[in-house]
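Presented as structure tokens, the chain that follows is alone, the form predicted alone.
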Amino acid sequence: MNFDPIFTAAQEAFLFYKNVPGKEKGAFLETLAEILESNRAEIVPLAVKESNLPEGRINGELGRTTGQIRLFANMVKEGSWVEATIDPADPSRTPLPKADIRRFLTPLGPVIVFGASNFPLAFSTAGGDTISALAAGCPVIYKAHPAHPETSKKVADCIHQAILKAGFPSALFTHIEGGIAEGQALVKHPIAKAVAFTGSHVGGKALFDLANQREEPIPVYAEMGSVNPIFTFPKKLEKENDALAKAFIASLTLGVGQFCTNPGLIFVPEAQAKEFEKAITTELNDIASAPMLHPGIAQAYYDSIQYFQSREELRWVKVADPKHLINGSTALAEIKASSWLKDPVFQKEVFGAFAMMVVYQSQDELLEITKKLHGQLTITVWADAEELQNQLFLLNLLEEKCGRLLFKGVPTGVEVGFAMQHGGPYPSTTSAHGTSVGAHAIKRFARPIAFQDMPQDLLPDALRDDNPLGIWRLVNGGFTK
């Protein structure tokens, strides 16, 4: 396969789309969220028919990915993103005169982004990652996931009428479908400068370590996985056991257990076990199956609940029935904490809806999980403000294990917004420092470069002294327009 025409075309559309002004990058942004809006009534069949999703599922995914092609949008056409700083001269300063210093962000380059299986819309051709790097200023090759081929072929359609309608090079957005040797032809390319991935830990620490190992290596934003973990505190179960058993059923099974986001692990204190579990399994029992997302997931969920069928530091509140393969049924057990710290396969994410709830017995053993506990997406504390006051050690170290510390609710339902930290440490993800949804998302296909006194008509207009574009920016030290 040779992807050398496409990676040419790439980076000659953005040698010219890196310069054009963010005003008409955000408009280009807006008229794709139209036009994919307009395509609603075609879409949305497509996606539910390749994906087993829900109508309103799926329609509600397609608000979701224009209502972040537009936060986008805005960000681009206001422009602050790109975090200007200025150190502006001083050649009277002894012993020596200081420089006129202007950094801010400026675009990779070519990007490989791969589309999700979970996510026909929101995490796939027009989703968080292509979206972030068409705003960053970055061309995007997007390899379609094949679970859902023909919905991915319509919105990179879409995204085609966009580039038309502003004028812009074709080769801005490429839509490529294949499979293993495709995705790592890609990643191997020189030209590649970035690459976005969303799906299982083999896969993206595949991608990973083949982006290191170029000449040149490029980073690698990876979503792999997560159980989520919620620790729960026995002051809080007291007053709350049979609400807060049923905010974690109704988290673990959203969408068969098919989000990053759903809870995968659960701690509760000895005393309380019982009636929580009393509580779960009530809930449990008002929970069908439902159809997964394809064969293979349904697949791999069943095999993977056979192997911890075969341990029996496990004991069953809950077991999946297999009985219609593409039907995911729930399943939950229960394990001693110190069975579930010797070994850390009781860590492994698995896709579908299945938890295990951890019994601890005490603040000793709840500390050692938390040392041991591997990084998440997303950790979630239950307790009460005394019990919160009681535990400020812990919560410091779960700060070194997540990416979102929660206090209420459940992790399920990401908000797509400026502060939202969709991210977190190894094994989680390949970088810690990057967020796949929300505002910073945008961070990842830019890197920092500075201008050492460089002529006024020759600066970026969002390093220039006249501001043009009005943007905040960091002038000796403090923020100022």
Ligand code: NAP
Contents of the next structure:
Amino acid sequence: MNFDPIFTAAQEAFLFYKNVPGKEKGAFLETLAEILESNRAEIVPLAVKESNLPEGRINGELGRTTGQIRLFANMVKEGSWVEATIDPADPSRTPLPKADIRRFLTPLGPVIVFGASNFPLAFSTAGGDTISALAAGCPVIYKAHPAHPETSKKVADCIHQAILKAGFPSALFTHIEGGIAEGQALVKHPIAKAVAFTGSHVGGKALFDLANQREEPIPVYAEMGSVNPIFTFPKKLEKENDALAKAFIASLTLGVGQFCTNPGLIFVPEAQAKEFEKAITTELNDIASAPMLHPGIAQAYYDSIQYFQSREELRWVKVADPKHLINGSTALAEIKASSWLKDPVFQKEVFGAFAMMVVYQSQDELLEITKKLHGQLTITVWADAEELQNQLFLLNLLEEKCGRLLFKGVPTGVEVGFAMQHGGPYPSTTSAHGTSVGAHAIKRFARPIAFQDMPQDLLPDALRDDNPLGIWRLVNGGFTK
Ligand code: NAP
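Take the protein just shown as the form predicted alone and give its structure as the form predicted in complex with this ligand.
Let us now look at the entire complex, which starts with that chain.
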């Protein structure tokens, strides 16, 4: 397991690729999107077979994957993402003359990306992490997820076709198959400059610790999931009980509950709890069990349910049926807020279609809950506008606990756009500064550099006086083109 030749080649590819103009990087990404689409007929059945996910979902996921590739292609072609900032010199300033300082974002170097099991396309080989790194200017060494090896190889082949067509070095992307030892060796390699990961808390934290033990610690952008609580308020529930129950169960059971934004926790006021429970039970009974991503994930799901069944604080509204182990069947348990508050284990993510309904008695109790809540990718508030009038303190606390705060709808369905934030305070991720979905994902793979009094003809195009790229820049504190 000697990865030296791979990293050396990736470093050489980096020194070439970092200077490739944004327009050419964008054209390369557009070609990749086209190649992936032209291979749809081969990719989709492979991913369906290896993930147990339905064809409609995988077809949609391929569209999402090429959509996000085009988003990054457009961003790098336009070029303003580098945050060019110019403070011109002022030689006449007293008592000391002011130097000319120019700052922008420059790519980090070769980075490691770990594929996710639950998104064989959109968070895997040519998924958001790989593409945002390539868009930033970083070669990618990709650790394939063992749950979808053939899909991964096929997509890697498409990436190499696009690299060849662009005339870029093939070491811009390397596909590695292997297990935990290979993944750890990649993270430890001195040439690696960052790690992106989506998966379990155990895996993400282990890689984070490893990266911090290196002689040169490197950032690890690990998205480790969360329970994505929904806070419901009395008036809202009174008015929309059935519709909210339907929305909650649809979100909980989407994709057999295998989404990092799956709402595994819902806080319900005591006065409305019975009616709400009745409505969700009706909804739950309509959901058939379906195969999970792989036997290991199904086993982990049922192990967690079994553990919670041993806890007497929980009253089971619906018990999972583990008869056909690969199938994830829905499960729901109720617990009083006073009991929930006593043990952090009740905040643990159960990856699958299981939720805990926590019944609270008062606004004070809701505040206590918020204070104890761990960091989340998302928090959803279902309340009438007037119910939020005097809740600024609670809302401020909720802001501290998540990366995305929703006031309508459900947390599943993460829009890929410019403003999206898919990340959050620990333990949902190891870096609350980053997002793994949306345009800002590119910033994880770049670092700022400032040039002081650098001659004009040596400056990168993004920082020259005549702005040859025509990008938005912050000059003397004001945005200008
Ligand atoms: P995982 O076990 O975390 O594995 C993800 C990737 O990380 C795999 O390539 C795996 O290597 C690697 N890995 C895991 N632990 C490692 C370690 N200690 N050192 C080096 N590499 C390591 O995730 P999974 O297989 O997708 O599913 C297992 C559980 O993860 C699920 O039950 C669920 O709880 C959680 N999960 C969360 C999300 C989310 O959205 N955050 C998504 C999917 C799964 P190998 O290839 O050797 O296994």
